[in-house]
Amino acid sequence: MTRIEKTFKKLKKENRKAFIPYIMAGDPNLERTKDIVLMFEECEADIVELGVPFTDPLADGPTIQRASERALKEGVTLRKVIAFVRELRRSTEIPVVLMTYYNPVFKYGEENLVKDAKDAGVDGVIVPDLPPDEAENFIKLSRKADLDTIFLLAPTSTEDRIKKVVKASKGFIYYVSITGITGAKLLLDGSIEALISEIKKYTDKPIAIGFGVSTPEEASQVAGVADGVIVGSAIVRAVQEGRETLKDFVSKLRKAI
């Protein structure tokens, strides 16, 4: 069992939910990172998202795509990222998921990704242009590393779609909640309860809901609905307001959910 199952399975008997910040590996750099990471411990959140910086991140809004600019210009690679867990998994054992496109894992090579984040105290991964229909040696090198695939769904997705994810799905799995990029507006119309309502008639594994979820008020309401909620833009714009305003950001979220 992983840390991340490990995570739910704890949270599920407390019959909490998991808090997931999200921040943007080496943004501004990789030393306020690890602070940050550090932090979000002490606020009590159950697993972070450490997204990986690349050029063209076609699921992110503006505030992330500025965040990935701001860590490319840092000289932040996949590499650097995989090197920076090892690091961290000194001073915690809070469960980490990278958040990458393929592009950085097909350089990298899937083989060598799966068994150096392994290797480094990396416990999930999270790509979202690649569907597990394209994913089979992927899943397949990671299951036999005992690495977590995170895969997506939204409020699109067919039965066909629900049940391919749900497969290849391991750790938990990820709800986009709106049709567009991470920072948009949330919609909280009774649509996402039906929605993980039917993805629950497939599975019991652990769903997460992100994108879109930008307010202590919002993460509440979507905590009565997921297993988990994951917070990204409105972390990423308080890490550019400084360490006290972000920490009562994290704060306010935590106690939320």
Given for the second form:
Amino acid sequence: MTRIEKTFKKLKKENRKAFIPYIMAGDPNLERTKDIVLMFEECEADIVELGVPFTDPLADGPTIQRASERALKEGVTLRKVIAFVRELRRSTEIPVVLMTYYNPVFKYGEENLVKDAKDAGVDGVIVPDLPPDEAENFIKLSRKADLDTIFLLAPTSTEDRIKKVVKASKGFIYYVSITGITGAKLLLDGSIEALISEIKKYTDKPIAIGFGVSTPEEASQVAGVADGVIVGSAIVRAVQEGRETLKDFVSKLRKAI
Amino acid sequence: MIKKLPDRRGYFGQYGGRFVPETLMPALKELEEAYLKSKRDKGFQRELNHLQKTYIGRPTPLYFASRFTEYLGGAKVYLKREDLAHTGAHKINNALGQSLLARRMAKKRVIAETGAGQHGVATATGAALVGLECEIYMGTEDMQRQALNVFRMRLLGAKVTEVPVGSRTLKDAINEALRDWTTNVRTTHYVLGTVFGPHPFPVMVRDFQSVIGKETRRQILNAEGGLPDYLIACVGGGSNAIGLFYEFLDEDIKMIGVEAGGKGIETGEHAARFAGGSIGVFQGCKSYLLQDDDGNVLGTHSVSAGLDYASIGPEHPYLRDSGRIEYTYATDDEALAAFELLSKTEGITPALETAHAIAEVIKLAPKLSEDKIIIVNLSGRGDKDVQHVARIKGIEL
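What about the form predicted in complex with the partner chain, after the form predicted alone?
So here's everything in the complex, that chain up top.
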């Protein structure tokens, strides 16, 4: 069982939900990213999602696009983020999931990436522009290395897609709460609940909800229907506002979930 | 014989595929089904043919450029006059087809990216014809160098949205269009402008553009009683090139695609994907890409906004690998010289994109004997570029 699977199992036993904060690695620099990850742990986050900067982040809204640009200016690359996780592992055992677009992975080489990421202590990978249909080899390599592959489902997903994504996912399933990009406005009208129970028909793997969750109130509502909550853009914004605001915001999110 | 692709997963050999966020996967499947159905649907084809004839003005002429030929002193040069199609470029062939398809899928709104503005104008035109809401994404830099087309799109009732992020050119406009599509996928169809992106766009756009090659075959047989020796076209995403070439892939004809060499390959300021790129996955498909060692996409440069793009339609590297098509490039300066030369010798001002193909004709024709025939796709007219060229030459209009 992977570190992510153990985390969800333990949470389930305790009847709690996973809190998964996201930050862009290297925004504004990797030293600060390390501080933030350790602060997440201190605030009892369960899993950390670490963004890898890319020039053309087409699934992201303006907040994460700008964070990505700042990190690229800092010279941060996929290779550097993996080295960063290796370094991070001297201080913490918190599960780490990388979120990267596919071209950096392709250029790195799927086989090398899976091997290096696993060696460095990465627990799972999310590639938003790599649907399971194109990921056959990547899934095979990741299974062999015991690296979790987290695929996405969306409000537009059909039964067909749900079955495929559920099968390809390991660790957890990432449910995109809105038809849209990261940081867009969340709509809490009961439709999320309906879709989550639809997905649950096909799997007992944990489901975490992300995209558009920006306040402790929303986080609390979303936590009611899923196994975990991912908060990205709102945290990236708080990173810019400074240390105290950020820690306060993260603690509030934790309490709400 | 060259194998007719793509396969069922949208691959041309190792290139192509469908690399998009999950939210869009059902929409691509819906589009693929609607497109395949429309191909078999006689009513759809009848309407498309009728509009091609009465609205676009097809067939466009195949014109023997006698003074240009005489000036170059070699092979006979024919121009396939896509610049005479309604809205002034080949882009309308695809935009009209996809607008009709959008209506069949009961979408209320179409969106598109544009570089030179020709595809934006064509989509705005298709939307006006069919009665759809229309929004066009365009990079800030392109809006400045193609100001005339921005005004035309607005005149046609489209909303033009500026994309001020990234390199502020075509690739950033595509990112933004994909973000819009992801958000509004239930009501909106994305009219992608070239043989690029996730399956089925490369094959669907090829089908809508292949009318160019089909007409050309009939026309050259009429004019010369035989097929040409060379076909030449400029290649940004590659839809005008595929549109002309596809019909002739099994014939003994040399084909040349011309990329944008910008300020020269050695300067790094260009958009010649084959001269300076490597295989990558970008904006929905696997193809050649200008990228760094970490897989980040490099900035590009071309005097023509329509060729200023970091990747190329996936069928092109397939046809290049199989040795069927040869690819070369023309620099900004060569394109500008071709822009002027064709204007002066023939009274035809090509688009700056098209001028890259003309530049290759200028190099090639004098080396060939007078019994050889070159057909070049005159993919668009240059009116939109006149202001931009004047600015480059330091002339105040």
